[in-house]
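Presented below, as structure tokens, is a lone chain in the form predicted alone.
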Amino acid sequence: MNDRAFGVDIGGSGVKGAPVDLSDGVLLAERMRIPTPTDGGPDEVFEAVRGVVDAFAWDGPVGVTVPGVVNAGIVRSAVNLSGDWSSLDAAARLEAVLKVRVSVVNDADAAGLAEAAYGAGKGIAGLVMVLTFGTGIGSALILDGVLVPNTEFGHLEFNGMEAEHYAAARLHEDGPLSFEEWANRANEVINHFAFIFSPDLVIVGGGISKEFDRLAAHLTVPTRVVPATLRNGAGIVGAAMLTRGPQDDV
């Protein structure tokens, strides 16, 4: 089996990608990043995806993440992108653009799969919850190594609003909150999710994982909370994993 694959992670602020060694989940080159087009429309984003793939002269299958609900390659919702993504067959559209086979998956699900296979969740029995803090709050649940897809906990109500409107990392990175104010909010949200789902482990991913030590000083969660081992590259790795087929074959 060819252990090389290619993953692209579409985020609210950037489209990132790189070839991946699936034997150990390591990026084979420094990732390429193109800013997500301002309007977030599919055509513009797909051109950014093509720019990332072409930068590596890649001509094999590609896995792509989308920040929204994905079923069999069709995007059911993508809150942080434009409304034109709703009910879009992203896999078919991307295959037409890239001229290769494409698999599409929810971005947090991709990160969860990668962390379960190669990172902080590897070998962990029971329920693992992955929360990615960035433009929004993504989530993934892994039960004994098997993904429960499209959980989207960031859209659950918390303190009278969606949880990601209360504690997404962008509120600290681009908005009005100090790091300490944001970290206290993140602690509240993680505690809330842990109370509802009783995970055996919580993994914090997304760009904010680079500052996990600062966040940890504010955490009072009774469940063990650890940073994502693959950091902000987990989505790329998880997307690349999907090029091999169903998760049971990963």
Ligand code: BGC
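Residue numbers count along the first chain shown, from 1. Between two forms, the rigid core is defined as the largest C-alpha subset superposing within 1.5 Å. Note that the coordinates shown come from a computational prediction; the quantities given were computed from them, not determined experimentally. What changes on going to the form predicted in complex with beta-D-glucopyranose:
- In the core-superposed comparison between the two forms, the C-alpha atom of D59 has shifted by at least 2 angstroms.
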Second form
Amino acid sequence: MNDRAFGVDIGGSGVKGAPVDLSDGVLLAERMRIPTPTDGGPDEVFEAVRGVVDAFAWDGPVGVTVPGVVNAGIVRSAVNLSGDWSSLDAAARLEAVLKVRVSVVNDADAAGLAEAAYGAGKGIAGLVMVLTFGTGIGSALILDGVLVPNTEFGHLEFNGMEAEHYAAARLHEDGPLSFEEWANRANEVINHFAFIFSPDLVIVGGGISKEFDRLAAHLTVPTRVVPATLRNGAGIVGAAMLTRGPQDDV
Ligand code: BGC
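Given the form predicted alone above, I would also like to look at the protein as it appears in the form predicted in complex with beta-D-glucopyranose.
Then the entire complex follows, led off by the chain already shown.
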């Protein structure tokens, strides 16, 4: 049985991909990155995906992440991408471009599944909540290894606004908040989500996980909170895993 698949992670700044060994979640080659076209729509982004996949001459199944809600390959919304992604059958469009079987999944779901299987959540029984802090706030819930897709906690209301408008890492990285101000807000939001869902473990991912020790000094969450360990490979690994999943059976 061939246990290799290809994962592509579409982010706000880069489209990144690599072949993945699904037996251990390890990238089989250094990932390829092409800057995300910012002034185009989905077609330009799909061409970047093709560029990444072609660089490896890959002709097997491909999993692709999108920073938005995805049901059976159809993108319902992607508020942090330019152009019109709403109601787009991204899986069908990508299959036409790549000429292989394609699964499309939410970016945080992919990263969360990979962390639960091979990273910070490996071997943890019960409910794992993964939160990614970046341009937005992504979320994933994994119960005993099974993903509940499209949880989108970043859009839950907190302090009269969407949680990601209050505590996304970009408010510190490109915006007005100092690290301490952002970390205190992130702590409030993590506490709120943990209070509602009572997870057994919270994993913090996204670019900010590199600074987890600084964030940890501000955390008062009664649940164990740990940094993601797969770093920026998690989306690629999770996308590759979901080529074998039931929910995007295109
Ligand atoms: C989107 C999510 C995504 C998150 C992180 C949010 O704005 O709605 O689908 O997972 O950003 O990229």
